[in-house]
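Coming up is one lone chain in structure tokens, specifically the form predicted alone.
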Amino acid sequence: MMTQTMIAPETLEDALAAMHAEPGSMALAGGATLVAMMNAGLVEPNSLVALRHVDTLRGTRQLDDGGIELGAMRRHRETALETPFKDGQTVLSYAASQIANPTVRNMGTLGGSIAFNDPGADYPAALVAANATILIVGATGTREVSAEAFFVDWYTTALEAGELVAGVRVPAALVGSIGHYEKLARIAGDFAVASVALQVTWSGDSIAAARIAIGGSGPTPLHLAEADDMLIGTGADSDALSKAGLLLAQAADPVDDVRASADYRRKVIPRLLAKAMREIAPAREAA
């Protein structure tokens, strides 16, 4: 079925009203994800509600507690290069910088990307590692959902009919923490075969706090508090790191697809985690 109409409201209220008025309508943000899915015949919206004129979904807001709120219409390029992230929050900028290519990063938006929960996308694991909150708006008001709860299943999120992603709140990271995103892809810019997003805080040569999320290896980003805790008090090359990687690999639920087999994804998770820890070593030494 062909899309019949496109509406371009100028206010959030009008956008929500338009989506409520016609069942089967979908919000169009940057279009990088939705248009590709439409071209592939994966979705067939009755109408499109374009959000490009809704200014309240743009911009960045610094919070008094050190957190940052990002509007859903924030472009990937802006998230990668222009957001004043500090400490471990930079896991988001690392992830945004690896999305597709410059053309897509100039067009695609934060809200548009995460609304579809493609397991191979770069934001989901990074948002979980950052312990971010997704801001959702609908006809009954605004609600907040943790990133870990927002990504529900394959291509499924906590969004209900008529709701939109309004933004993302990234909490302040521990002072001195380091954020990093490590991605394995067949070619640069492709969706992840597997990915590791993390925030790590050091006390001397030992890890004082850690939060790890695995992407591309199941229907939702994988986070295990047990794996985080295994690293506390250990170093970057410890046996605990290997054990945490194996624990995450065993808990992963990947599938076979054109990019890799499920077994291969499980094998690379510990290696990606070790590589991510090696990558942040220079930043730790310079801190």
Partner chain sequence: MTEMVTLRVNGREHPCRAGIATTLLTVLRDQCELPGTKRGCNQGVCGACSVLVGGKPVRACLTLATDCEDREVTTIEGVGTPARPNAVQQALIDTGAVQCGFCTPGMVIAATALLEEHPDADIETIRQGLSSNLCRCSGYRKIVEAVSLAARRTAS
Given for the second form:
Amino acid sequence: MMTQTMIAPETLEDALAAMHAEPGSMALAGGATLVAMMNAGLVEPNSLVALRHVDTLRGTRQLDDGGIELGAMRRHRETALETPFKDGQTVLSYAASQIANPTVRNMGTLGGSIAFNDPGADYPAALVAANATILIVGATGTREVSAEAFFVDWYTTALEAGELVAGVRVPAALVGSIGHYEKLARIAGDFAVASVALQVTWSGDSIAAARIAIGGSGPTPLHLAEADDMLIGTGADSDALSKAGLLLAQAADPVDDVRASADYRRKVIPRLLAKAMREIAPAREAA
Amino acid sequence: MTEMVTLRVNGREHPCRAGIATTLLTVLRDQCELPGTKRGCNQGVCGACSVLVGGKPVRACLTLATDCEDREVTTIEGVGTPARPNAVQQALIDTGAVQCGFCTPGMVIAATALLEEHPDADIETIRQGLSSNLCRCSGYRKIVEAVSLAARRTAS
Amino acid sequence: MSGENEAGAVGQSIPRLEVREKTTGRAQYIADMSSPGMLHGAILQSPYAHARILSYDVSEALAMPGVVDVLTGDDLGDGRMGAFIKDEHAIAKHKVRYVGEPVAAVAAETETIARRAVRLIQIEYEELAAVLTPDEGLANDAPIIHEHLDDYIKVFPAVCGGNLVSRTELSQGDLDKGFAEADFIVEGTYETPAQAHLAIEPCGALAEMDASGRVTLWSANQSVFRVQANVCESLGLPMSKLRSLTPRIGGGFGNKMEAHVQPIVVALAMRTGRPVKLILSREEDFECVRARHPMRVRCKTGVRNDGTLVARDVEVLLDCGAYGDDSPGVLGYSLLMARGPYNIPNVRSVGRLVYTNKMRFGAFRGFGSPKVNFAGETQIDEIAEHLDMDPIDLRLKNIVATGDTWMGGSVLASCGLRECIDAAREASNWDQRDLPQTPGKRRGMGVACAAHISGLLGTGAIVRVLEDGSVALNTGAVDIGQGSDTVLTQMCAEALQVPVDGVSVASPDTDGSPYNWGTTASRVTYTTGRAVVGAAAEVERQLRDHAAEMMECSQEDLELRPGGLIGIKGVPGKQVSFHEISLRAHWRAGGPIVGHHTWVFDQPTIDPKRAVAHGLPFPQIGVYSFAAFVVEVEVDEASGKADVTRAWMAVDVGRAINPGSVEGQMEGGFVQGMGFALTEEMVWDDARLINPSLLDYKVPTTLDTPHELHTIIIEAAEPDGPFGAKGVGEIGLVPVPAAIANAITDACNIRLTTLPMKPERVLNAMEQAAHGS
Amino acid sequence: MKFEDSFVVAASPANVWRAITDPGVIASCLPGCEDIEALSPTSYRAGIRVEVGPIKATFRVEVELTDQDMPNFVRCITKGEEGTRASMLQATSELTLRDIDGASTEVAYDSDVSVTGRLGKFGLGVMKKKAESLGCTFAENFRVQVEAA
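Let's compare: the form predicted alone is above, so bring in the form predicted in complex with the partner chain.
Below: every chain and molecule of the assembly, starting with the one above.
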């Protein structure tokens, strides 16, 4: 506790070295989550490594295969508004635009947000729906973990001690696919009671591909390939939707808390899924 | 352990002492003698502590003082004075949108930043922009109308 | 009259006097104050709901560098405070009675040290069984929370015993006969939760003692006089030894009316001899200040087939929390409002207030009325549905009017309720409504009426003419943000025909201000306004005396002229200014001009010829404002989430002294009521409040609030009111839950009886209705 | 916070009883239990490390067995604190052993836990989930250990 320091390195190497040199140190990105937890006395880092000056964490790169690489220090606001996203990748900008409020979106970063895996946070489900991968850097190099594997348990991720989120790689979505994020919250800006993130591709009147992830309904975003498959080949009719929704609801493991009961959270999953499908109907007609 | 940091607030240098967990809010209020920035929740929810850092609104309670050393901080004291209020402040004065006033500094910061970005903000844009800030007295309508008035006045 | 007066007189929407300092961040609130050599305080909160304190060990805390003093219950005498029942020590003594109760406090050189040091205090407790609900508290074998309740001083004829703090009953007419005459009866049980006031400013205080041992105390409060009384009672201090002052207040809504940390801060300042400031964190403010009572209301109404309401029986059960505070008053007031603004001849309302091991509950905007209003006004709609009658027509058939009596028998000297209903009906296009239908949503409209008092207890005002002829107003009424400084100044300016900026308003100070019971109960405009008008009239009389002598004319020939002048009627150039008069008064004849007026509201609540009351804590209360609200909601079929899309609020305020401020009160009250109706609830896990933070307790933001909030001002002048005015502070909140509930019924054909009407409740009810049909 | 659950161990009630009242066994099965020391035949002192992501706490607790009905029932009270009373924990727990067929035993537990202080302000829902999962892990570890013995 006596060695508390804040370091603001300019390179990723220096940041990692600093993390390594001081066990128990934590990375400071926008502060929206970490400082709130420090103020509440929930975390007491020995030292902080501020990432603000690490330029390599900021960039956005368009990949040759249509994918996008987003730096960990990308602010929610940027993801919400300055959209480089195409097709179903837009699930990310929809999710980012519903995080907290404009001021917090101006502070909070992609990396900072996902590093905590708050069950009510908006990015995790969106990243899973987008089939994104998380780029992790550590003393021994870089590794890439699928979003599904990255979120491990309540407030727990695949990050090991001394590792940082460097960024997120969002693969190209199918051409013509639609992204959407449907969030239910008590009031604007609250953590989600439950949310549905999805990417859907239509082929004529039926769904050719779908990827659904449920947020706010368990320790990690809930994604079931089986539920995706239930929609494929259908016209997203209420039967198919409710079957897929029920499957997801049964698999969900939501908390019972002041935001909502676990029963209610399960109950609204199929309903939010159906609503999300209805919400994207205009986009589908336009496509 | 505390260290010395020099903050640039409202165009002036303030040498301050800050520990690892010391927030910008605490330093502004306790060391810079700038109590206009209010502490309402210390969790980043209420918005009463909003200030501009590098011209963008942030929560001073979620910003660490030591993370602000090379950034320009603007507080409510820096956006206008009683004698020379800015456009948002003047509109709030003229429309009677202020009640207890505790949320007002944060509201002014949020609205000032909003109009900087969207000088022609309509009601819906203003409602979105001010959703960062809680007010328990007004019911918001008059505040939204005041900011809309400020936008129209600035435009004309 | 107003036409030729300076801008800012009565009826003008002038900006707040202090608006410039507030918009520019210069207004000083309690947390912004400091004093040379000041220490910082922090409290230690009880981890137990109910426990005996066996011992304290403060040595470790005292040994921490920077710690100056540690205060525990052992350091205090036996003094107890309480508005109605003196049951509360300055800090827990012998026992703790709720989780979060202050049980020790530290004064240290910095806030950080103080907050660390409280954790070093060791307290040995013997845990006792806890009472968590009123039902548990009334059980025969319930643990007793206040063993010495019988011995406590009570300021009203309390019917109490065990954990029962107070049982109150009001009745008029013949209930059995009334129900016998009814063609049908509707009844229901309604539950409402604890709501947090959540003034954005957390509570705090700063006290310092001077060399003579006298203490000066600044605090976030709604009455410098209640603060003085509470501190002195709990610390056994003569009131002459404490001066209570106020900085700017960041909102109140009831939670700053009685004491919070002031007695602790005064005790620390007296023990250390140094100034001490203590500001609660948001979480502490949630846990240990006060909140709206959880309440259960049983309501039964008898009706004739033509829609005439003939009988109503209401029974309320109020969770008091650990200390009495304002609760007996809240109970009595809820019973007084249980009949609603209707001429129901046979009524009984009875209520019980029960101690529990939760935080104390107390005054909150509406003072018990929003809960009985929710029961009564949704029941009126149920009756309308039963009769297949328009709910507005049913209301119109039964409402009170000028000259009618309120429950208990006090006569209504003014009542604009019919005008309110008509105005809301027309503005909302109620009769031809054609609500926009969005796929996946259901829209509906609902109505509710309400009334609220304006008059009770004692008040004064002093008006002085300064040497230069400007006017100094001093009332002792704390402006908590609602705008009373401005409104009272407008009245004073109007009465003396001077510009508003020619009147200064003094900050309340128990040393220099006349007594004012407090900024609460929607009373300041009416009661303090009357004192201001009376004091101004006294000043005018003195001015006229001087003017008559100065211009050698008779009193009857004189007239008050705008701009601080007294002239001779019919002679335009012949006049003397307040400045000239005041110079004469100060230096030559008569003495400085000071007018004062004090009075106490003395209209009895109960007319013994008409009604019977037992255990009523306030004998004199009355003067009613009225309101009719129409609300439009949209319910999301997927989630059950209800949003208010538009609202029309017609309110009879007698006379709008400052129409802009009236709108501000109505809009703010509406949104706070909307929070109570839809999202806000304090939740306990056993004895522990689990959502004492803004992350977990949610109040509406701009995006949850309709922009279409229409206030329609109706002015049915109150004959005794200052310029005809009545109060407006609370009535904007009272009918909101009922109006929203009725709109949800209209939209979804479900009827909810529990607040908040959160998505889960709405959706469950929708599903039940779908399965039932 | 109230918890209730049960699990079955393939061992006789007497064997289960012996294990469940043995601090050494408890310590090895309880995730995060760093050390345990018997203060008397009916009381222990233990250190328990709890982690929910970045939120870490080590509770120093004292457990007192207040009621015992060998081999059927045991009630204990746990009290403790972490980080100079930053959080305080108190729990009343009851274990009921039911003989199924002489060779296996159902262990039902019922616990009422209260946490105040800094961790008390952390989301109750997640804390409950975490405690439930600790309970499951304990049950599984315990079953494996007793059945192997």
